[in-house]
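Shown next as structure tokens: one chain only, the form predicted on its own.
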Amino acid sequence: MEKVYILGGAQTDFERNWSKEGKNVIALLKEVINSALKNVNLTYEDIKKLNKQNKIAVCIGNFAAEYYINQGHLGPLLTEVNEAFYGVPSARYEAACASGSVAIDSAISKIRLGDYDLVIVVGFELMKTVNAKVCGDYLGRAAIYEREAKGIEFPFPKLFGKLADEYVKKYNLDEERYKENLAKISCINYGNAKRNPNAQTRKWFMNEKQANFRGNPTNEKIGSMLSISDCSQVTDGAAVVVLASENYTKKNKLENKPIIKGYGHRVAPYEFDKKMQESKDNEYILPWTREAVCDAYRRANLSVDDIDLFETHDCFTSSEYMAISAFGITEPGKEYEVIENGTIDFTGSKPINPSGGLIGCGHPVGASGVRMMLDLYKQIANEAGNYQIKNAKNALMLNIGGSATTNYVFIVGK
């Protein structure tokens, strides 16, 4: 099978508020594309040449630009960035919070089919154009809107709060200990974000006392056991990865670049309650997530023992808690062991979210999958700077859409 290489890419600073800066989506895309091309030593003239050879394409991941910025038909947007993109095949891909991953999936397929030598994958979302309540309602479109989100304030914190409730119930966990473990997850991600120069919360404060102080005005409850400290961020941002074929890397002497070794893609029942009904007799609370992980291990011919770090979809601390056993780091219901003993810390043997994750780094919905892929590239290429995991050879990412309805897993390695 054709190898797919990652040449590099770029990410905007997720701390920024583009509306307050008076900048629109084209300014966002210009900045991230220019940075990405510089990172991979490409020029706009190179893009024109590749386009004449029918060897380049663009895949754009975005969830809800129609709501946030009143813009649809996103595939051709890069023609507004530079005329070099005139004629380049491009399209938009959507899978809620996994929109970036479905764009990556399409790019991989285009390269493996031999149709293109280079595919630029762009993920973006501008979310700070509206207030928090309106933003929560827009995000509710990633659930069954009429039944799970319409008229409900902040529907997704409530859905992942239900996941927390179901977890405690299914595995007969001590509720207070579980909440303390969620607080530890939050603090790990905030702590990791301080090492990341593009992380949204790198200047914020969080410790376990604060994260455990649920119900306090500084850490209000937002969904069952979950409080503000358990939530990912509302973020403006974009990320780019540039994927290439074996032919391109050999021609340009780039064979030492990281490759995508394996992937998994599974879809669960849409409605959260149906997920719980279907999984009641399964050892995993979200077996479809576990299946996506296992598919990636199988395709890469690797196991959890071979993975040096993980980037996971911590839209809420309860989703990261679930992911620990889905990765195979522990058995289901035993996740607390590796949270409490430091295994998933930055200096642990199985670090999770060295970037800070969605809680620490930020979560511009359509960009998160691409940002995770970029961070896997950085780790394997030894380009992660202050948040570099030493001697990283294989890294895994989990990107989910909705209430773990769409599940994407990729493994990147040397």
The other form holds:
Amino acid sequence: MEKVYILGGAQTDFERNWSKEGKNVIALLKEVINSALKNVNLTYEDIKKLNKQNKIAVCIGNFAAEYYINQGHLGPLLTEVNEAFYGVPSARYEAACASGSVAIDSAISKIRLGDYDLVIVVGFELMKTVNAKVCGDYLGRAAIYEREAKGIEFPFPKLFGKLADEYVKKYNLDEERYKENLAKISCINYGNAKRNPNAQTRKWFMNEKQANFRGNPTNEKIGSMLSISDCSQVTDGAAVVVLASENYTKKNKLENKPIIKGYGHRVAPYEFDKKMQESKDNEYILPWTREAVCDAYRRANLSVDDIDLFETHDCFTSSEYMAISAFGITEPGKEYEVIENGTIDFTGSKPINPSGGLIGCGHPVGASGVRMMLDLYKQIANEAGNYQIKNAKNALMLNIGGSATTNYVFIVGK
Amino acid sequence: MKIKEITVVGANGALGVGISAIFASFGDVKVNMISRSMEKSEIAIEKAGNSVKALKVCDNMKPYTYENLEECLKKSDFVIETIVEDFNEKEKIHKKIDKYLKKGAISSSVTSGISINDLSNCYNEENRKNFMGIHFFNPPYSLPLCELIPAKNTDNFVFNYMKDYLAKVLIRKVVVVKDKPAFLANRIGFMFINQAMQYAEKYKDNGGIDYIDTILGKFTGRNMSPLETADFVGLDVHRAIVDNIYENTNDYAHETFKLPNYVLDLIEDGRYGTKSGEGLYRNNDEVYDINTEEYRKKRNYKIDFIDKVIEKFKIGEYEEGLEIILSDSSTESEIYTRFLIDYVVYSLSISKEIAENVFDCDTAMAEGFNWIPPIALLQFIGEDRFKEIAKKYYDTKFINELISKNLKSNYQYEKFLKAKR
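Can you switch from the form predicted on its own and show the form predicted in complex with its partner chain instead?
Starting with the chain above, the whole complex follows.
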């Protein structure tokens, strides 16, 4: 099968609030596309040429622009960025917080088929157009809205709070120790984000004492045992990766660029309670998440031992906790070992989220999957600057939509 | 050398609170907070916790009064004074600090107007080596700039230790500057603001204060227009800063620091700005009219090029927006262009004079004022084009020497240019 290369890309500064700046989605896309093209040495003229031969396409990942910015039909948006996109096949892909990944998945297929040489993948979300409560309600549409979100304030922290409760029960964990582990996960992500010049929280303060200080006005409880410090925060942002075919990289002498070695894509029962019912007798609490990871390992012909770093979907600390065993770093129920002994720290042997993850970077939902892919690219291409993991050869990302309903895994290496 | 416990003298002022919070949070050190009363210190602790959105850090802070100065200093590895900007007051307290300072401990003063070298004379020879100026910006949690000022006798090792500590542990953006009036960021920032005050007077028949603020609004690369900023800072504070620069420096922009008479009148009437309810502005919708000496409703000036520029910025067409400004021939666009050129030129020239590195002016303005960094702005306009315009106002040789090499900013300009008036 055709190899799929990553040429590079760009992201916006996730600290920015585009509504406060008075700017709209076109400004967001223009900036990120311009930086991405510069990063991969492409011009708008190059795009025109490729498009004449019908060799370039665009995949856009976005969750809920219809709600946040009153804009649907997102595929053609890049025609507003530059007329070079006139005629370029382009469509929007949606899978809640995994929208970026489903766009990447589609881009991979287009290249593998041999129909396109270059696919520009854009993920974006502008969320600061509404207040936190309204935003929480919009996000509720990534769950079964009628049963899990309608009329419920901040439905997702509650769903992932439930996951925390179920975890403690299923593996018979000491709840206090589990909560301390979650606080440590939060701090690792905040700490890593300090090295990332595009992270939303790079100037914010968090330490374990504060993260364990749950239930006070500066760290309010928000879903069962989870508090604000356990949550990633919504923000505005866009990310781009440019994927290319073997044919294109050969022609342009770019064969040394990282490639996508494997992927996994599994969908779990939509409703959270049904997930728990289904996995009652399974050793994994979210078996389809684990399955997606295994699929990616199998397709890449790699195992957890080969992976030098992970970018995971820490929408909440409880989801990163779960991911540790899904990756195979520990057995399920034993995640605390690697949290406590430093294995997943920036300097550990299996670093998770050197970028800062969703907790550190911020979580513009439609952009996050693409941002993770961009970070894997940077690590493998040795372009991650201050958050570079030395000698990274293979890296894995997990991007989930809903309450781990859509599960996407990609492995990138050379 | 390791900082485990510190004392903040004058801990209940806005900066004292903010600085205590930064040390107690990022530094995770014990902070002894000294104010005039226990009650003031206790209130300061809660405010500090809230200022970094982490009340748990209050556990690191302890309330004290000046009576406890000796006790606090004897256990502190670092002391920072943030009392009122008055040399005699500061001198008194630094002499006391000198007396009680723990051996090897570092001492510092937060000031924007007083000479660090003069203050260093309060210390004995040994302690003087460990004394320096640290200028934080308010509020420190959102404005991470720290200007670090060595005195003549400051020990290099101690100074570099502090520089490293501020940058790596406290996550500050540190620039090292010479002991010159107002240091770097305020020298540049208050030049701009005071010049805006002067222009408001010059163009008082066009509307004055709100007219100039409209021309230099958010779309020019800031969160708040300059005269609104002056009200926010306090006109009395503004006066202290520009008077100090006017009296103690003599560069080519000297007259730009002269406070206009109408501002003096406002100060004499106790109209200091936001903190006293009125200043250049009153409430949200009124402005001081320099001609009538009365407040009137703010005007919505119809200035075509501004609306056009904002429409361009809104969709991310920054260069097209710039073209509109530079090709417009209205009085307003000329005023804007003049300010933009003066800002960049003065930043470069002062940075060369008092900073370690010419790029420090970018750090200073971005991290201390949230203004568009001057070198990023210069790059946005383009060096050649900038020089061409600047030659209208400045000596060609001066400009060529100032912009003599390829200056490349570490900052991007886009986020500073708001699509707003």
